[in-house]
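As structure tokens, one chain now follows by itself in the form predicted on its own.
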Amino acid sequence: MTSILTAPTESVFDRIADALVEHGYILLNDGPDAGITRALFDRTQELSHAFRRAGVGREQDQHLNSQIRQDEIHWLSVNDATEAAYLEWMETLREAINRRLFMGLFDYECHFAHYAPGAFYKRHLDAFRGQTNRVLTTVYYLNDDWKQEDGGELLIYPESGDEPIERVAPQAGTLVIFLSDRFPHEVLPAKADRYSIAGWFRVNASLGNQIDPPR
């Protein structure tokens, strides 16, 4: 599977790092190539029976709440070649960001997300400052030929305020990266099945790594 994976260029990494410093987020259209994107979508179809309802909260506090989120998820693993290719791309990104911004990103975790027609995820933060080791969020979309009338946009909000600063259509090949504790966001209901990969770069809190991401 690595044979269909296009290696990111240093200029792509530079743009990501610059955007994180200046804005705290970036919308990218030259991430993993079309081959791996299609293979990842096909993988979601193979795994349709394995998706499970996503919970709210972390670890012991996690619970199901259909009033907040209605997506189904399946965690990626290196045991599958297609999933491993995507994880390899993200590992390359992790190393590149650390070289440029010294964020101390330690590892990466991610899951497929399936939103059935009408499903949503209400406005939320992926991390609360000083209370988690998730510091950088990624969302990668897998939906070919997504139409504007299909809905399902990702809304990204400023730290304070109710007007979104970005409305992102979940079109295949779009990669969104943002600081986890800085941008509330939500997923609007869609009229079609919506597939993505949501992931988080983490610092190793057990080692006392308290590096502050760029603001």
Ligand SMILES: O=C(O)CCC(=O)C(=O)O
The other form holds:
Amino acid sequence: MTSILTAPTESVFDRIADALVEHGYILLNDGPDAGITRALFDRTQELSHAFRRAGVGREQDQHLNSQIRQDEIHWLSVNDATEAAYLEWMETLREAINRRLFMGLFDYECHFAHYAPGAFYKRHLDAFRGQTNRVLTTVYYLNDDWKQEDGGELLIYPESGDEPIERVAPQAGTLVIFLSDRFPHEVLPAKADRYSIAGWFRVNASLGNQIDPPR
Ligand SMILES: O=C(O)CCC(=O)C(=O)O
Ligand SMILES: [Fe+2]
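To complete the pair, please output the form predicted in complex with the named molecule; the form predicted on its own was given just before.
Full complex below, order starting with the chain above.
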């Protein structure tokens, strides 16, 4: 069945796939529509008491963690209609990328993140080559009136080198997608409360009866 929505949506997926092949990343602002972005922001306000300080990998040392990242997070689930709508968009993207690039993306997980004023996430990689099943990172921003003086940019670095290749303002509707093991990145401290959804498409790395990703 063709609908008036099919063409533009498919062309977004084409653009994403082409950019991943050519550059390994893409920034866009015509992903999930504005209505869902607003509803997702409202959801962060409803959930504010459910956010918890994020950890770094398997690191349990809270002091060490807070020198690296200071955001607090809440995982999305299909139990809420707004969160389900975002997960549904990502599921469509997962299938579209697998069809175009045969990446074997197996599932997707994502969390809301709140960076209070002053909070940061130091330069890091989301995955290390061959050591993780996170292969493709997405970051989606939810603040609809972000100002330049609020700071809080995402800096994306090349595989080697200290000069950022992108400085992304966390403005509502901006979606960033990049190969998780290729691009070091960091979140600069902001002056305002900064809300985003960070997510990862994963491959199935199960071996024998050890289930990975864990359920
Ligand atoms: O919020 C952002 O801009 C990036 C967050 C991030 O790098 C992460 O959660 O791994
Ligand atoms: Fe990251």
